[in-house]
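Take a look at this single chain, the form predicted on its own, given in structure tokens.
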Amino acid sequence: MDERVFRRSGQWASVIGLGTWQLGADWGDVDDKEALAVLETAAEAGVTFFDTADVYGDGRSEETIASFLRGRPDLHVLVATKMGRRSEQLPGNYVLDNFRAWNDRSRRNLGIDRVDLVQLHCPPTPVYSSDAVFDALDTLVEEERIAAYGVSVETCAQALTAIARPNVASVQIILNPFRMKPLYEVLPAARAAGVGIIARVPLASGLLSGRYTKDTVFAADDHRTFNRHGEAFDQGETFSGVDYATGVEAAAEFAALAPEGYTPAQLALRWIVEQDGVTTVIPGARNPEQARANAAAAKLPPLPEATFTAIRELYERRIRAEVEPRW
């Protein structure tokens, strides 16, 4: 699989990575055997970037990755984790002592001395403007606790603030055919600054797979049930913030745009991969079949220009007014 570089850190990642929120919690039950099989399948398909967080299953996702990599010492994988969401979301909690404690826990969970990439996990907006926060992150690099750092954001404004920081290696942001706003300013700014873009929620929590109907029922412990209106965390993380009924109808139209040989999910992933400035996209997978199909999108032919035009028209007509004012 092709790899792209995070220019500021010199690290490389497969164009399609693996998001591992599903392997921790909040997507229904995924047992340990199945989780390890997902990681194995992704690696066999050429995936070299795993994205996790200390809050996914309260560390379960990190520990699962560690278990997998212990059995594959010859495998090169860039592991990115996140920190900050296990504590109360107050700007005052984003200080060096807490960073060290959070990092110590992730290093234990991952079974490593130095984390490849640590990202602040969608912190409160004032954190992005704090010199002290980024000085503390620089200290973690100097102490060789982490090799590089980035941020995960909810809004384009947060992303632009972070990109202006000289040592931010990456910005993780929601980007998919139902969330196009990052294309206007964020991706051009990141390209100019040498900041990598990690595209998350690429399938709009599964909407863009085209598999759901208005009658689909999700498990009680699935965020697509309990966070549909932002009850637990930012609403944008669930179905990209799109109203579910609207999203199902728009997803049916999107699925009809898939060229021959593409599934709707692969169309969404390919659309993201072909955006100038994207370093890697991190779809999740609950089983090996999903992991294999996601990775296969990297080798599909480039999309026809007419497909890009049709996807844009669908977004403008059905989605844009619903999501752009908020994120």
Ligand SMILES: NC(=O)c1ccc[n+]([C@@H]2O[C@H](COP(=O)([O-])OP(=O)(O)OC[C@H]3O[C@@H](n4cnc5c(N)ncnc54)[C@H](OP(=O)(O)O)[C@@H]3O)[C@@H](O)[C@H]2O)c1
Given for the second form:
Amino acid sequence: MDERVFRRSGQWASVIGLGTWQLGADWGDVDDKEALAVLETAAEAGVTFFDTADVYGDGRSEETIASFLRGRPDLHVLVATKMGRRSEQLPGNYVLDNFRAWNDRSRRNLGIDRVDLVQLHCPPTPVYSSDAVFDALDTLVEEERIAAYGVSVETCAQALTAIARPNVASVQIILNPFRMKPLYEVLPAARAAGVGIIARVPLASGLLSGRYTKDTVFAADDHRTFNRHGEAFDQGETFSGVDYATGVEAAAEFAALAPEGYTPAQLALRWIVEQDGVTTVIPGARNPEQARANAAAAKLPPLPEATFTAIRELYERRIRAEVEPRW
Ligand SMILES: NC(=O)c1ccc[n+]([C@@H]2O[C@H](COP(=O)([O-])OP(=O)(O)OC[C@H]3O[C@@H](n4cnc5c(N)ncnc54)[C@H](OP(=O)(O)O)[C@@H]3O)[C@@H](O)[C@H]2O)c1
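What would you give as the form predicted in complex with the ligand, now that the form predicted on its own is on the page?
Next comes the full complex, and the chain you just saw is listed first.
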């Protein structure tokens, strides 16, 4: 699979990576065997970038990645984890001593001495403006605990503040056919600064696959049941912040735009891969079939211009007014 470089760190990632929140928790049940099969299938399909976090299944996702990679010393995969969400969301918690402790735990879970890429996990907004926070992250690099660092953000404003920091290697942000605002300023700024963009929630939590109806029932312990209105964490992480009923209708229109040979999910992934400035896209997969289909989107032909136009028109008509003011 094609790889793209994070210019500031010199690290490479497949254009389609793998999100591993599903291998931890919050998506109903994904058992250990299935979780390993997802990693195996993705790697076989050429995926060389795994995104995880210390909080996914309280470490289960990191540990599953470790047990997968342990038996495969020749396999090169860039593993990006995140830290900061196991503590109370207070700016005062983002200090060097805590960073060291959080990093120690991730290194243990991942079974490695140095983390390839660590991302602050959607910290409170004041954290992005703190020189001390970024000095502390530089210290983690000097101490060889991490090779590089980035941030995962909720809003475009947070992304722009982070991009202005000299040593931020990556910004992870929601970008998909129902979340286009990052195209206006964030992607151009990241390109100019050499900051890599990791596009998350690329399928709007599965909505863009066109499989759900207004009657679809998700498991009680799936965030698509318990976080629809932001009850547990930012509402933007669930269905990209799109109201479910609106999203189901808009997703049916989106699915009808898929050219022959593309599933709707692959159309969404391909649309993201082709945005200038995107380094890697990280769809989550709950089974090997999804992982395989998502990786295959990297090899599909470029989309016709008319498809971009039609997707934009759908976004303007059904989604933009609801989502853009918030994120
Ligand atoms: N704050 C943060 O930093 C943050 C927040 C959110 C996510 N992330 C990262 O971003 C990754 C991706 O986002 P996400 O997992 O939330 O959302 P997503 O990738 O937009 O959606 C994942 C869901 O889409 C469905 N799906 C996946 N592949 C499919 C296919 N080929 N065909 C049909 N349906 C498919 C599955 O739904 P079903 O379960 O219904 O089968 C899957 O659970 C996460 O895994 C995580 O690594 C980070």
